[in-house]
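A single chain, nothing else alongside it, follows as structure tokens in the form predicted alone.
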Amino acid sequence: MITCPSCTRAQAPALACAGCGAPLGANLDLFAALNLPRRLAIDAAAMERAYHDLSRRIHPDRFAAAPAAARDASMRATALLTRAYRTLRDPISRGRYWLELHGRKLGENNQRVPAELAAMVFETQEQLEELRESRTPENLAAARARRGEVAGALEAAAVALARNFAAWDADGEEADERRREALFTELKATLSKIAYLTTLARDIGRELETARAA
């Protein structure tokens, strides 16, 4: 239970008081902060509505003349709400948070380049080095083709991430330990793959931009 600093009502932890609507400054997980069920597939419109509604209700400007406890609660609640919105609206950061929420880290057993990407990473690095040394039409064309290949791989990884989310929402939280571990392993692998592909896309884009500006 938590006591509202404004009306002293005792209640379950929440972002705002159920009685007077004042911010409580409670320590909540990011889904609870936005009044969302703990599910990975999120209704974007519902999240937007919850975010803007809560933002108006707990904004520090509304409590500028309130006692110190209420002002502090407003600041902490607003910071938590902002973090929740920024994290959960993006599928990649949402997946990372899901791991965090369950005491997992993406870095565990994910230090190496994914095996299925090793050849692409190596070949891309070679292509970009060749492009730096000589901006021939052939090297530029090869880099552009590689950028398209990476973009396609990123799209496929996004689909795989959505499938993993759906599996978690279907039975992941209630599944046996072996099934849960399989879903965690799949989620880590997909997020790691997306991270490497995003870096490749960035590096290719930079080199092509540099070549275009030269």
Given for the second form:
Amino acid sequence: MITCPSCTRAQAPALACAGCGAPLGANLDLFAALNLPRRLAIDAAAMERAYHDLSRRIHPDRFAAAPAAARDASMRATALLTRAYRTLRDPISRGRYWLELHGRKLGENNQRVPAELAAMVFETQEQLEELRESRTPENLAAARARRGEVAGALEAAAVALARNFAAWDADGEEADERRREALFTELKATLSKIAYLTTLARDIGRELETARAA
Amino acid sequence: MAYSDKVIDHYNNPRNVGSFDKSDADVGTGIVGAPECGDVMKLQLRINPESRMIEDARFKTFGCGSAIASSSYVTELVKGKHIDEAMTIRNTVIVKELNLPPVKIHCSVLAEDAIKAAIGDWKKHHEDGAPAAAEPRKAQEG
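Next up, the form predicted in complex with the partner chain, please; the one we just looked at was the form predicted alone.
Now the full complex is given, and it begins with the chain already shown.
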């Protein structure tokens, strides 16, 4: 239980006071901050509504003349709300936050990239190197084809991520240790694959842009 | 961030850059990547099938100065070593030699992984009996 700094009402932690609507400055997880259930499938419309509604209610402008505790609470709650909205809006950062929420981190235990993915990244970087050295139509066509391949792989990874989210929401939180570990491993592998492919797509895009400008 | 003198030396003057023929049975190829920074590293070892000594090494790395220096240093480090000894090389040796800062330790981990991957690839041709059909995608030689 926490106490509202404005009306002193005691209540369960929330972003805004259930009584007077003032911000509480409570330490909430990002789902709770947005009044969302702790689920990975998010109702985007509900999240937008909650974000805008809460933003208005706790906005620091409304507490400019209020006592220091309320002003401070408004500031902290607004920062939390913004972080929650930005993090949960995007499935990739939402997935990363899910790991954080469960005390896990991407890149821990030196999780290896699958050999096939590393080989594909290496081949692509070699192709881009060749393209930098000589901008032949063949090299350009190869880079464009690669861009398509990477985009396709990213789409497939997004589907895999959505499947992992659905598995968590179905029974992942209550599942036994082994199942949970398998879901965490899969989530980490998918997120790192997406990170790798995103960097690669950016590199290809830059190279093609440079070639076009030349 | 300031690189150490040794990193700069390896970066400006990388040792053993290049590649061996992947299909050569005496060559083990390891390609490893770091998704956090987008780096990718290829290490190739020429291993004598009788003595199991690493006779030569080549690398090619796309990545930051520390990743390039780590792989360059590793090619020097493994040459002349028995594969069993090379398998015990820990990334901390690389960190110490190159004076890598904490944010670049993953580069040394990548180089350690590359040794293991390359030796593992070589062993696939030499121990499992079956020729390496497991490598799903072969890079075309440039």
